[in-house]
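Here's a solo chain for you in structure tokens, the form predicted alone.
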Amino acid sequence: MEHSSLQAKTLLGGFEAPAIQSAHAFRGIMQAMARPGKIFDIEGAEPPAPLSAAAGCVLLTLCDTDTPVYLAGAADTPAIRAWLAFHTGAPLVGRSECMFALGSWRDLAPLSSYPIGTSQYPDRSATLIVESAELTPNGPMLTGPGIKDSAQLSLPDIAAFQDNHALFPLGLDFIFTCANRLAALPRTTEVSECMSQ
């Protein structure tokens, strides 16, 4: 009974209209990357718990048989593994080999264990999908490409993102997900303490 229940959940929760919904989600993800710190709504996926709808959309949109994924901590369950395999075919790998990693900030640590690209191929780096308890436009100050003046985002750490930015053009990119919302923090973004706090 448990096996058939897992099978049923595996088949469900993907995009009902894949061509339209994946295009819409892709546009939302790209807008988020182009406008760091801005929070976007994204919907269409219903992945197994404890994954958020936003994280499910990102996986369905960006992952396929050529994009190795690492599942960290609570995100690494039989149901999520089966769902990801069925809907994307993405191979599951360790931290040092992944293109995408998914989990809570705590479960994804340490950041030094992920690929940051090479001088010849800076794009061969990992993107971390960080499942967050909240996602709000306040917190550390963000500046850089795609941000007019400055922005704010509820980040889990400041020093880690400052260290990551210092690696540019190498480094990691981040997508923060919470319920049906997401925001991005590419390696080009500078993070500092908010002066108004």
The other form holds:
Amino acid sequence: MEHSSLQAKTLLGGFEAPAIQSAHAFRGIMQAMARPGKIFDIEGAEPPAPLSAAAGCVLLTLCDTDTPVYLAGAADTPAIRAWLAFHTGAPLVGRSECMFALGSWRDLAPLSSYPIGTSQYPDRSATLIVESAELTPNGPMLTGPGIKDSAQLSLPDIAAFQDNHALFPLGLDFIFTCANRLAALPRTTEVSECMSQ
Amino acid sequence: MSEYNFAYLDEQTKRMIRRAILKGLAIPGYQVPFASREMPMPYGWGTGGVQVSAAILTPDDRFKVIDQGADDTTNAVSIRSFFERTANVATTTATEDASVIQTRHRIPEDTLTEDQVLVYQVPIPEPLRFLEPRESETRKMHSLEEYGLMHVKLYEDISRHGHIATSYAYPVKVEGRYVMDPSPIPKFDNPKLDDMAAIQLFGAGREQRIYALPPYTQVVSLDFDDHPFEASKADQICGLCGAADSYLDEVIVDDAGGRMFCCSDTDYCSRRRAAGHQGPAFPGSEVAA
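The form predicted in complex with the partner chain, contrasted with the form predicted alone above:
First the chain shown before, then all remaining chains and molecules of the complex.
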């Protein structure tokens, strides 16, 4: 009985019209990556708890058999493993070999163990999908490409993103997900303490 | 419509291209390798741009294609109808109505907005390629930020011609890091690359590279203190609409050496004419050349 309900949950929650829904989802992800700190709505996936709908959309839109995925801590459950395997076929690997990593900020740490690319191929670096309890346009100040003057985003840390930015053109890129919303922070963004607070 | 997957490409290919676009946006000006597919058109006809457009289009988009600024040339017409057929997407020739604009070798005259995406067709993405033919070497040069050769090339222009004679595909430096080929746009368009509100994506199909400029990215044309970059155009006005601020094409109009200059951006020119502007060569005009 328990087995069959697990199976039903595995099969459900994907895109019903994959070509169209992933196209919409990608536009949201692309806008987020191009405009760091800006929050976008994204919908269409219903992954097993505790995954957010936004994280599910990102996985369905970007992951397949070519993209090794690392599930960190609480994101590494049999239900999520089965859902990811059925809907994307992405191989599960350790953090040092992953292209995408998924988990809470605390579970994803330490950042030093993910691929940051090589000097000739800085694109061969991991993208971290950070499940967040809140996602609001308040917090540390962001500047850099994609940001008109400055932006603010509720980030879980400051120093870690400054260290990551210092690696440029190497480094990690982050997608923060919360319910059906997401925002991104590529390696180009400079993060600093907000002056007005 | 039903015989194709949405926007022609299969989903796995689109995911691969989408991942390359995201890394391109995260590392502005860096050329991300991607597994370019064969498209139902020859290399050199915009297969890179078409693949990028296929990966980003949604059914809600309004799509515009320009070829050297014109909406009505073969390349533009065929790519537009390709996506009408395979993505069932709405199309337009009006720059301001378009949400995605695919372009060959021009940036529209109108200032683009945050709601727009500009997709460039790129023949040779590597700005150093004609100076160093080996990919293994140019990749190393980018990683070491070794761009002296490019300045030598511009300097040789000056020593031979007295000024920087490079007039299109004029190299730029992105955010002080990567030297990038802006595709063969005239250098008149180079200043528009800088601080643009729209997302700019570059696709090179044959060369299998994608690169990108996020909005509000610093893009500087390479130059020297004593020979600063200058955005140039023909020293004429448009024969049809009289515009003095747009990039002009020179058109041969008869067998006797007759010629006229007219806006390369056909949408810009026709809107100006609709608004009553008239150039010296406008049919029926008294000052027709």
